[in-house]
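In structure tokens, the next block holds one chain alone, the form predicted on its own.
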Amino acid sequence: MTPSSAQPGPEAGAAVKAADRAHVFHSWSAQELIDPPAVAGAEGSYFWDYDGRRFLDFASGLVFTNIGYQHPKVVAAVQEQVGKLATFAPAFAVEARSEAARLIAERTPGDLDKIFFTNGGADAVEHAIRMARLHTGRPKVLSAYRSYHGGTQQAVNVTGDPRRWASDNGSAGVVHFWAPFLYRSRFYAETEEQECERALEHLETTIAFEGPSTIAAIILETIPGTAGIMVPPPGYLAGVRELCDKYGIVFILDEVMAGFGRTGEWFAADLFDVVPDLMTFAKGVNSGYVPLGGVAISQKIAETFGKRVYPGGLTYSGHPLACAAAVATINVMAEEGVVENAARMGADVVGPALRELAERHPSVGEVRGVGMFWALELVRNRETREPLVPYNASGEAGAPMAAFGAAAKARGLWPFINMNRTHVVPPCNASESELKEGLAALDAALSVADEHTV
């Protein structure tokens, strides 16, 4: 499918936008200050509007279209499932649900072999925390600054970025700590080894002063996503695992964004040879075709609820359409080598190209990432590392990033922008030619960011 065959037309697009503006209430937005583009169609790594303008999606939606848009095998699987069994209550054994759970459990690390299905990542985090609290009988959860875990009440309280502030009621039993991030170290570290050692010391001190017997869980994104794609230094996650074992704390890894091929492994935990007690997932599990998330549960925690009722559930847990999409997506990823493609393209194409861009553009302070999961830290001054825009900037203060984004879109690239960063997170099955096309557009857009450096 191309823009010309997607029933484009400015009049149709105007009608779509008018209905949106009249009735749709958008998330994370001041409703009168936004101008949502009207999308006419999408396929593979691209989408287009009603005027026929096509964009290469370097955001993968919201980092969920890991196999791109409209993959024919996944579309066919959902269509087939609609004809077979469109919906059914979660208390029954349903073929699509059982098979999705089996395929996920085959790929999760260690003994995370029980799968509790949710409708997305935020409610997966909600249930993982609930399981941890019930398993331990303890109230507190420790989570990192520079993190995002979801928009529901508990998930947003464990989130570490400013989206938490408006809903942070201060009574949720959440304590935040600093995770490692050498480029902007809170520990005055000069090497990865120092950053790792001091971050673990800081975490253990936090545990000690909060009281180990009060802490149910530590939750971390294996590689933080929206907060900046900061790959943890070697040994850090293993060190957190050891602290959790030492103090009887449940270790939760949030793989909602990093999972299902994004890092060049099925799960980012595989990069660090670490097995958590609970692991949340969503997004890439079915490339976002039908909402689905879940919690992968270790044997020990599953046994807690062997003869004790787990007090939680969802009407649409393991929805047949979502699970059919997951089965098809996982099979496509295996058959088409999508995970391997993400690893290879990240190592051979994206990573080298981004590092080359950093050498030529003074606005690029740091390049970091793995697989199809990269971030460029944009700065006003490389020496001082002053961000291109202030933390949590809005309005005029965020103008340099807005100008960069507009320049990218003018060149047919749809970027992922958060604060002073642009993330390079294309579909995991993007081709080398598509990646080079996007990187060339990114190169041109960075020249606009360079204009704001000093």
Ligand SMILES: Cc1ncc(COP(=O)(O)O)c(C=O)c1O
The other form holds:
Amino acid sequence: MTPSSAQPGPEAGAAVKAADRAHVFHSWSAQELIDPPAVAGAEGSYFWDYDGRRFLDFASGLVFTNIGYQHPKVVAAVQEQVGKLATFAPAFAVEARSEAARLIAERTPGDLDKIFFTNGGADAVEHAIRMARLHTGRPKVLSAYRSYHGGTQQAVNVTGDPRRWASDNGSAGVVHFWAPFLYRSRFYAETEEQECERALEHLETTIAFEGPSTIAAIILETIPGTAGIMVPPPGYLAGVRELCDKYGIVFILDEVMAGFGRTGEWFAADLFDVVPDLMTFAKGVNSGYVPLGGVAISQKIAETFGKRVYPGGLTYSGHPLACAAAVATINVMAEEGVVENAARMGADVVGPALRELAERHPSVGEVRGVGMFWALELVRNRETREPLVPYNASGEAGAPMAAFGAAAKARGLWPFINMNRTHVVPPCNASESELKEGLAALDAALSVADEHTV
Ligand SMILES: Cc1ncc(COP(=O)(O)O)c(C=O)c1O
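Same protein, different state: after the form predicted on its own, show the form predicted together with the ligand.
Following is the full complex, with the preceding chain placed first.
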């Protein structure tokens, strides 16, 4: 369905908005300073409001609608599951849960063959860290600056962006380090090789000074998502794997955003031929139709909890509706070549178009990404690389990015914006013509960003 005269009009939208403003408390927001748009409907790569404005969603919600909105096969699968068995307790073997676990384990790298289901990404991270601590008997976790791992207490403490600060009481046993990012190198590196080598040296020194026997896990997003889609240089993740093996540390890859087709592979780990000990997932596992996340567990960590109780669980672990949505989503992705589409469109359409935009727009400092997972680093000045807005800017200081965002929306493009970046993260099954439509709107919006360059 697209907006039509049958659609409820502006009055209905106003009522939705009024109840929201009166009663809904929104995430990560100063409640009086926000203006949430009222959504009337969505289909495929588009959503629309009650005033008949339609937007091409280059944010995939919050980077989770990997097969777009309202895919009929997934909607039907959830409807069928509601009719069959709407819910059931986690201690039973349930068809949808068993099948979802089987389909996921079939695709996860290496021996990650056991699946612990959670309700979303943050609780998957919480449980992965708990498993690592119990498996090693060690307390600390190393994680990267420029990362996001979720909003619950432990997950927000391993996060390496300003969302951690308000909840960081310094007692979470987390130590942050710098992962590679050549464009803003912390290592004075000039090549990817130098960046990789120096980032690994920095990590090994951090391990040595923290004391290897105190470190349970290193957690990394395979490709950091919200923090800027920094594709790691060749050899980095393999180097981290080696360090983990050398010091008996559990390697956790967080694929909550990068997994399930986003990078043009089922999992981003496949791009680097690396197998972690634990891998977290959520979002794309069922395109976000019903909340679901999980941890894929290696043989050796599963064995730790073979005869010993795993002290953790959730009432809705592997909820039948969420799992039925996952089964249908994974089958749709396989049948419709969604992963291949992401790889092809990234290589042939999005990547080349973004690089061409960078040539024409002085506000674009760097283009980076893969598949349907791209970031444009917007700068005031290409020579100095000064970001278009300061790190963690708010209010007036963030105005240039707000102006860019407004320009995109005025052209029917819903952008993903974080700090001085816009990410191009459309559904993994978006068509070439949809992508070209969005890229044309992006081109126009970047002209507004250009006005803020010096
Ligand atoms: C890499 C990563 N890990 C964890 C999370 C947290 O997931 P959730 O919001 O489902 O708890 C996110 C959410 O954006 C994420 O991008």
